[in-house]
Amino acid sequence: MTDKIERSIEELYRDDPLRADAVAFGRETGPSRRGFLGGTGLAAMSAAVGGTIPFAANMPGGLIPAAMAQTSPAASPPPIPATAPKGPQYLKYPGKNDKLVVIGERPLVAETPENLLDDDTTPIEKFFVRNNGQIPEEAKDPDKWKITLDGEVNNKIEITLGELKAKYKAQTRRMVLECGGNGRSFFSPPASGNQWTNGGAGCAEWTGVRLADVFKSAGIKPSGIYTSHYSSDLHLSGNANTPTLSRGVRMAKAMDPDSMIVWAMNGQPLPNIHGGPVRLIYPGWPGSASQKWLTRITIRDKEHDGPGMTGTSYRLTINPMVPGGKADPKNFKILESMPVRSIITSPANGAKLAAGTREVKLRGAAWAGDFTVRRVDVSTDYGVTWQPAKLEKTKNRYDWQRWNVAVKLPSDGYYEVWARATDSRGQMQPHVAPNWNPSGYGGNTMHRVAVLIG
């Protein structure tokens, strides 16, 4: 190679994958790496990933190897002050796992690495953290916490949490809660907001009452078509008259038997950091609709227009727009059911296994918003061939779909394991984030991890 490399191969692939191809493989750009199986190019790539690459002929051009994708393969991270510590910033918060990665400090936002999501039920300490305002003080007497239901109702309800527990039948459901921006970092050019990878999701056991039962007591008027939610968290500005976030859902979703007002998480009182003592859960829809620190639900006769409901907030484009272009508000619709997604939870990205290992057991999880997961497939040869995974039985609707499969590997070396899920409608995870939008919703690219044998 005649090029003078002023950046490491890892930096070059992160910043300019096509140029990295030219440097590593001794050629300018091209649609694939097929045919470049020898010489200094392959040697450079093998050195960069830490081992020989048995399926190098199948590697797509411009693909950032998973071993090098320490940051988003598409988005450039924001500038880091010279005085700031380098690398991921880990969460230090009482009761939370110290491997959660902080992706926002004000408000506090932290995601869970995929390999920490290997439990059937996500432990509280591993559950992602998402806030929009200031975290309120913990309630001293949770059962006295008051919730109001008003608006387009025949009977206004003011009820304490203790009364809610006593009056209505409780239920427990294991269900996925997912941030609406999960996968945002996979968009190119970068979208605004917290740069989530796949870690803005978890599957906990939620205990509470059906929202529909409470609505029945209030008597929803025929004019009541939309909910609006309010909470006690203070706006970042400190202005008590400005709601931090106030979202809502169509009445049909609110009446879903799995839409709940909850006060317990995994059998424990709902932690303050997760909205305790009481919050909403709308499974399958963006987590922002599942209001934390719930104080009031107002039934409206029109689509709610509170903070987080207008402009491009929690909205997808109706017709595709030019990536990075100017948004037309008329071309956006509310994000409702979340897209299909799968993750590999074992082994972790960057796993190193003993020389001679010829079979690797994979585990993971998949979910699909309001829909179900039809199948999960995995590939170890850059998508040339795919193998179906075994789907385990779910506990109830909206539970995530655990899966497992054993894959055979022909030799020692560097491998990438890819996983993609297909939902009950036939929609499949794509290779790259689809339908670019300025706030970065719907980035459900297939997950891949690097594994080094020997």
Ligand SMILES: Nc1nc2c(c(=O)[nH]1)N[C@H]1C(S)=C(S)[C@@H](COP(=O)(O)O)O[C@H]1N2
Second form
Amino acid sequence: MTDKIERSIEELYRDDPLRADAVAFGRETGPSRRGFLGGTGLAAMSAAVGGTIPFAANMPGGLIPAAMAQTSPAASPPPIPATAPKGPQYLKYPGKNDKLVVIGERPLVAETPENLLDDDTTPIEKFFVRNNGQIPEEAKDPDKWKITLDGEVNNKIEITLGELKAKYKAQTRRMVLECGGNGRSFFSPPASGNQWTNGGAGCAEWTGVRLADVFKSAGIKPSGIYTSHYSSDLHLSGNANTPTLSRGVRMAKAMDPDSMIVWAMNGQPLPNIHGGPVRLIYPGWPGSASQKWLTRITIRDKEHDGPGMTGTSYRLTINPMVPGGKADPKNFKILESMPVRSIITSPANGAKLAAGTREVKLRGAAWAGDFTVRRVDVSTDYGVTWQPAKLEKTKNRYDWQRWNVAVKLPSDGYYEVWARATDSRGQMQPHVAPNWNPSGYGGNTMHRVAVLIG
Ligand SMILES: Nc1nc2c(c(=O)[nH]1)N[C@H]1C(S)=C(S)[C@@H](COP(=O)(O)O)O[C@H]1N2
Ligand SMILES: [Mo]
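The block above covers the form predicted on its own; next, return the form predicted together with the ligand.
Let's see the whole complex now, leading with the same chain.
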């Protein structure tokens, strides 16, 4: 029985990459290398990606060419309903760049395409947006905004933002904020939740005070071991008694001199959409800990159990589980430091360069949760050879690591540039999303972009 091929090879790669391979190459390719196959397959693949493939002999079987993987990077993405509009939906929101990609409308979630993250400091207009509930009205008088610190403390604090600014020493740090689910779309089978590619991250200059300074003046009791965060954004249901999100961290993280209560972003008053007038920032940990529209921190004598702390939310497996299988709640631990990740910010995926171009300058960024980036390597031949990138200076701890490198290409044609970072512990990004878990955390697959020359 032969299916009539009505879908384009691009659509087929999106919907069923193994079948697409079989169609393109005339048989199931399995994990073999595509280049060892007959010339017709190679011709079909070349036609599909728009050029000859100089390193075709190294191209792994079953790999969706980067040229086609742009919008649905998952190896087997959920079927796209026939009624769904084609292609990415772009965000239309005051003050936001119209190239941000909406990955959820209710609540509003939008990510930044990697090539828009090419600035050393991510401009506010390009910064990703992640809400779990409704976006509150903008505060009329930010300096009158009240914050409470209570629970396991000797002196409960009730302070306005104005007083907080006056009383404590301010600091500015350029630091990465990254959603815990960044990279989720690379899991196979698909994991549930917002299908982030790599754009649930940005690096901004945050101005505020150290949480540790405020905690010191409250006097944390020895019994106070965990924070719990509260805010004013309404749950999607509109029920004021149901918190939208309430996460917390271990005391050691709260006392880190880079954990902050912030009111400015890139020198501007913190925009409402980013939690203004005041939010938390815990760099290196899942963005969900960085409570927006902060109203209260309650210190607890045990691990916090608010919405976002339990089940498989923001948790990784302890022992590997069967991908797609049933989760055993006892086999999960809280995700703290985010895994190492790098992105290629220039050129953009699908870039077309003039015929005869033999050198391409690559730029990117890398970061590694609580750790630092030891190295970034790039490959243009499907990972057979790698070349180290030059790492730029960082401003401060938790700043992202900008990198650049020039790569030589032997001829015109279709290339994929791959980049992988290694952290200070020696952990490196994998080829496929590791340690499958139902809610898709820790998906730090190497980033790759398609480049067509000529
Ligand atoms: N009050 C509140 N804080 C919140 C959220 C939220 O829904 N409500 N989302 C969290 C999540 S999951 C992330 S990744 C970051 C996103 O911050 P941003 O929208 O400024 O990029 O905010 C966190 N803080
Ligand atoms: Mo998040």
